[in-house]
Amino acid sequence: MKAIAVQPGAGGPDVVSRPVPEPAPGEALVRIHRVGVDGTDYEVIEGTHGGVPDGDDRLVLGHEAVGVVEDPNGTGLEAGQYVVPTVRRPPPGVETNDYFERGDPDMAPEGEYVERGIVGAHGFMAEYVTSPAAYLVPIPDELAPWGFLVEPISITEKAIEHARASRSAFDWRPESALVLGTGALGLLTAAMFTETLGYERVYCLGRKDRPHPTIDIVERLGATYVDSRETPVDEVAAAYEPMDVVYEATGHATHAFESIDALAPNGVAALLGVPTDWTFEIDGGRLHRDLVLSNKALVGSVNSNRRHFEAAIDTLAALPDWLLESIVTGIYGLDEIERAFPSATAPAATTDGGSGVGPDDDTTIKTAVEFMPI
């Protein structure tokens, strides 16, 4: 079978032959019909993030995947299901840990885990994949085209969760949020506070210059678009208004500080990107200050389990068909993986199952490789 692999650090990915997986008990063979593409792979191809399984030196990518039972091996499945992958799974000679005996495998800390097509295994980039029956999510048929952003909608299903909880303690009611960064994470996130959580205003910052697709995607929504380069996170509060949720899918280090200036009372900001090292000066004392005498608080959240990919189906089904087709900018066949990977060396910030950001053609949003047509 063909699959898309990468030696981390080492140029672009690679169509590469591997035999067909077979199945153990408990698992099904998945033949795969599209897998997207996100910031994450790109960090990995770089060899900033992740890493390639034990004793091999090459990675095949793909953790946003959607494909179809071939062969439920006495799983309970059914063949022509279409199903979605979720990503963590136990580390190799480890059956199970309490994190994935909780279904919470997403809360593992580092070394509890493997990501499928990041750190320590395979992905789903590949015609063919195998996996525990509990590992695939099922979707509807009428869904499955766009069922590769099932795991990035999942991630931000799990991010609204734990800001919530984060405010359970008194009767929290937001209307504001604003979304930091423009990439198909933030604006499938921005959709999601329009189109199915009910905020009233919503503002999502970027640095494109008008016009800009991603800047018609936000205003077509209802929402403000805010150009950091006017307005930075730390001044959005003054011109605008105080925000009841800030979302960072940017991975710029500075924001996760900024988004306090930019928090209402009681507000949260939840925080997915994961930005490289980098020494810069902070008011401490004075963040410190605002976040206890405001009651603000801030959220970081990585990752999701079954339960978020099941509410993303859900949302997913709830999306215009216009944005989808609006965000994802193009699907391309194993014969053409440069245009899947417009940019393989760009440099690209992640928040785990995607910012968007990487590919340095400035209209791309999302892409995706399709192994096979519904």
The other form holds:
2 protein chains.
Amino acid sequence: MKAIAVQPGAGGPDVVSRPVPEPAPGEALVRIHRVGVDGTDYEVIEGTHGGVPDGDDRLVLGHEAVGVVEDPNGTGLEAGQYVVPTVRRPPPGVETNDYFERGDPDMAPEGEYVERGIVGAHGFMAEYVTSPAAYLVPIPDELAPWGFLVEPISITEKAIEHARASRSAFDWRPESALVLGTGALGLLTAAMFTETLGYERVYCLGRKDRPHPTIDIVERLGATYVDSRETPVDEVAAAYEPMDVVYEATGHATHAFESIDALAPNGVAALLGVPTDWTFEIDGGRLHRDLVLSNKALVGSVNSNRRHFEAAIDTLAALPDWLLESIVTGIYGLDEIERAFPSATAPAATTDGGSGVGPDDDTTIKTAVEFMPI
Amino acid sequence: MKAIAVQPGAGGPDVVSRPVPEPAPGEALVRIHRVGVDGTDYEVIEGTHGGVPDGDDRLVLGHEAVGVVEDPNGTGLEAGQYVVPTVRRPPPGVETNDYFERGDPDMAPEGEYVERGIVGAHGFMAEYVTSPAAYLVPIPDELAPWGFLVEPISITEKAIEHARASRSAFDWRPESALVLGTGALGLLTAAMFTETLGYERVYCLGRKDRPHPTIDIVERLGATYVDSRETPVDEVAAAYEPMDVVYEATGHATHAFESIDALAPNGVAALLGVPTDWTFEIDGGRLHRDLVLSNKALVGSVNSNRRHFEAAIDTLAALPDWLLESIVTGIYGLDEIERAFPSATAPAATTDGGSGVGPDDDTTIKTAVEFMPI
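Output the structure of the form predicted together with a further copy of the same chain; the preceding block shows the form predicted alone.
Below, the chain from earlier opens the complete complex, with every other chain and molecule after it.
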């Protein structure tokens, strides 16, 4: 079968040939339909995040997948059923551990998991994959064409769940949200705030010039586009309003700390970006004091678990078609993967790229690779 | 009647004469038994925090009080009942607002509250005070001598409630806690971790030389004393262990950010100190990345509400007598208030003083003023 693999740090991804995997007991065989491309894939390609499985020199990419059950292999799944695989698995040679047992693999610390297509385990960019049935989340047929968006949406489901949990000790009534980043994840998250989470006022911060399709999407959602070159994060509260929630999806490290200034009293910033080391000055006394006297919180969030995937499928069903059609700017076959990975050979990412935000050329928002048409 | 008042920034507190207050409808008249002294009182005395009521040039101090109902005034309280007053009230001329209505006055932003004895309203260091009955929390007679510890304990009840809430979206099983600060609040909090919250391993960081009574208290609790001069906050994880909870009660601004390094994956730091402005360098990229990839959280917390006072009374009942007797190093009458406020005329506070941590001479841990013996 064909797969898309990469040697991290040694160039773009290639189509390779691999044997069709055989499902072990408890595993199903899944034929892959589509797999999304995101910022994490670029980090893996560049070798700045993740890594190949032990004993291998290449990694099969892909962690945002949707496919159809080809062989249930006695697992209780049904042949022909569409499924979205979750990403984390126990490390090699380990059947389970406390985090997986509790249904919280997303909370496992480094060393207690591998991530398919990211670190230590091959991904889903292949014609066929196998997976324990417990990690395959059924998705209705009519949503299957968009099923590769379930994983990124699940990332936000988790981050928002944790942000809300942090505010659950009092009667919190958030109305305003600021999304940092106008990549695919930022746009999907802005849409969740306006369409499914019921926020009254939503802002989306980026650094794009008008006219731009991402700004059009922000405004069609009824959200407000904030140009970070005119209004830096720490000036948003004064220029617009203090925010009940800030959702950081840029990976720009100063944003994590500037978010404290953007927050309203009792607000929470969910941090999702994965910056590299960067030393800079902050007025730590003022920020610390403000966190305390205004009851603010910062919550880091990575990955997601099966519950978040299930919630993401409900969210996907509730998002308008025009939005999905506008965000997904290209679906490419194996004969044109360079179009699915436009940034893999492009210059360095801009600062509003970063974790999960996706490619950074000027018109691409979200791409996917199609292994099998429906 | 006699009261203890201060002109912020203009010297130590004095005994002054005031008329006995008359309870308005809905208010009870309370005769004060004892009022604790803490770091916030020193900040008010120095004029760095809080402020006098409009139209006044002096503030009656005191926010950690216990008293006895002298005149229920038809409120449903009983004469002779011991009560602890909460601290926040609606601003002058405002009967209530959303935060007070919801039972969350501790979450009210600046301008939506006053704090008795701290900002905008006279405190409880007086022979008699009046208060709406809703802000008077009954305490069993046998606990009344220690009732002035209910307010500081309630501060920790709230901080821990918010910290736990932030971890409530997954199956969190914390075992280790690090308390930054060995003042009265730090010691009470360390005792809560060991005695009532069931933490298996508790550490308390300070900068005292052995032998010292606070170190003796830490060790009698079964906790480990960490000398910050040998092991800075960001080295505690390596030297001891990564912590599920960090509780910051020093007001030392770098601690808020160094706490991220002290945390275990999935850990939470509760921040309570109130530092002044201070600009310094941090490796914000590394800290941001660690918050995200290790699912860590920072939660600021100030003040407390009636529920936290009620929980604090239960906690007080569960703490061992030896601990309370060791922490409370002096109870002084109105004829020796300079002994109740030993730091008001002392040199500048050390860096492990700060919010709620109390006076900083070498043997005093916690003092209170007694207005009426039981």
